[in-house]
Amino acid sequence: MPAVVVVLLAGLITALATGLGAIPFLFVRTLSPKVIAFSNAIAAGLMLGASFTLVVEGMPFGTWQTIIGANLGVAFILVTQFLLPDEGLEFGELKGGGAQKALLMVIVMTAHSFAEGVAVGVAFGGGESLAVLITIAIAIQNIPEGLAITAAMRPRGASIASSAWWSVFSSLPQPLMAVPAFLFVDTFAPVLPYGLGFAAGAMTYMVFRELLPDAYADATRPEVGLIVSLSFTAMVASQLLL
């Protein structure tokens, strides 16, 4: 099988794995305000954990590049949020403010996926055995990222199918970026820290601007703090172990 096809398939596998994050919500029958608050707290912890590991991964490629990328990520979300209307917006069966928050979440995760796609392609450029391990690791990591998207969309009225689809959609840049990054490793490797930092900055902003305020609205601070801490630790541990 041609190497390019292998890289493309690897990227597709990581993207499809994201949709598995919607499965736990099949067992959640009622979406009470408390469940919604807990869902936002889980999403916040998972995204903070992913942001932390993205920064850790970016630093070896360039500390200042990663920091610059993080600031660009925050600026990008600020501008995007300013441009998106609060009313009249429809997205994934959602309308109004809920649609805006869900769309921002998908945009953030899609930006994250561009960086991961480059990482997969660059890894294959360095050797197939290591690249297979990295592909498996990213696929497993994508499952809680899909959970984070579903946790943000499902409580606001999106169906399980819609949440799963948008989770997979957010990861489609992985196969799209993996192939050119594999073919032009020397070109893409220098921009990797900017991409990793960009995704980290964008996700961190979303956590503190959108998810945590929504979580605190219907749950106590100790409850939110505990859930965020546990999900953050779980995400960091899974990514470091992989």
Contents of the next structure:
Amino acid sequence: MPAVVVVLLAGLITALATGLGAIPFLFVRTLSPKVIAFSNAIAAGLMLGASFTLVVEGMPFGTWQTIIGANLGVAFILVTQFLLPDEGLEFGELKGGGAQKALLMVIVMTAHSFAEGVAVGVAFGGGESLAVLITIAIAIQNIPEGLAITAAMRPRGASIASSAWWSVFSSLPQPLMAVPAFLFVDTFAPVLPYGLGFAAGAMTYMVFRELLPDAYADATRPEVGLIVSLSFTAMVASQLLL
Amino acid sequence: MPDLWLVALSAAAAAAVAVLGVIPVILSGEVSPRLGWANALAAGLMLGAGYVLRQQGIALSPVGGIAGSVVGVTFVFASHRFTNLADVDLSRPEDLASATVPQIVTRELLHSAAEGVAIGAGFLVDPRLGLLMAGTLGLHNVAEGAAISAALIERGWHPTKAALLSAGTMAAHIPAAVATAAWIGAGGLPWVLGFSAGAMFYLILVELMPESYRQRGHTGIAITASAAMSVVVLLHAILVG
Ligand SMILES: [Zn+2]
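Given the form predicted on its own, corresponding form predicted together with its partner chain:
Below: every chain and molecule of the assembly, starting with the one above.
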């Protein structure tokens, strides 16, 4: 099989794995205010953990580039949120404010997998022997990202099926970006720290602006503190071990 | 071993600036909602500092860095439970009505001790990281000092005494920082780095963020915190490399 096809297939598998993140919600039937707050806290911790790894990954490629990218990511979400109407907006089965937040969440996570796709391609470009290992690692890392998306979309009224679909959708840029990045490593490598920083900034801002306040709304502070800390740690640990 | 006098001095300076917190309280007669900005700024700076500490710890030993951070979270969680002030917002009068002064002081002593470990751990990696930690925490202490002073003045304390007691509770930075810098060897370093990152992360989530959201809304706080975070990470990269 040509290397390009391998990279594309690898990327597709990792994208599909993201949908698996919706599975835990099959077991959570009632969406009480407490469950909603806890879901937001889980999503917040997972996303903060993912952005920590993105920054750690980006820094060796360029400190300033990563930090500038991060602040651009914050600005991007700020502007997007300003432009999106919070009334009259429809996103899937969602309407109004819930639709705005769910849509933002998908935009942020999609931007994130753009950057990750480039990272995958550049990593593959370094040598093919690790290809299978990298694919498995990324597929597994994508599951908690799908969990984060579902944990943020479910409380806002999205069904499990559509949360799973949007999770997969948000990961599609991974294969799409991995291929050109793999083919043109030299062109993509300089952009990588900006992209990684951008994704980290966008995700962090999303956590501070939307997920944390919604978590505090119906859970006590120690509950939020513990859930966010533990999901953060789990995310960092899973990304390090793989 | 880092210069222990420098460690003690920077920890003391970070604690001493807490007396400044009483000034806005005297001027406005309450914990001004403007403190929300200071809280969010401190939260962002401490998160950035926590990122740096965590990354250094994990680089030395992934297991130590991660397990240490779980210990740090547990320590602050337990100290909040121990003082029965787990869900108390120091800057909210109705929350404070039921809290006694010894409870508040105990909670703050444990809080500042955990932060002191971060200063000591910073010095163990690089003196410049230690100074960065002390500076970050000093800024945070001004906001923290304002909340404590306001709570004490509310109970009839003289502002001068209130300011001194708030700085006094922060002085727990000093023994914690010096002990960390003096006694922790290479094997323990990833653990204390993880510990301080985990402890600060939990403190930010339980104390700083909810307070600042309540004082200043969501958007401004989110921008301040994320920008401050990136400033510390950048500063660390420039100063320490
Ligand atoms: Zn403090």
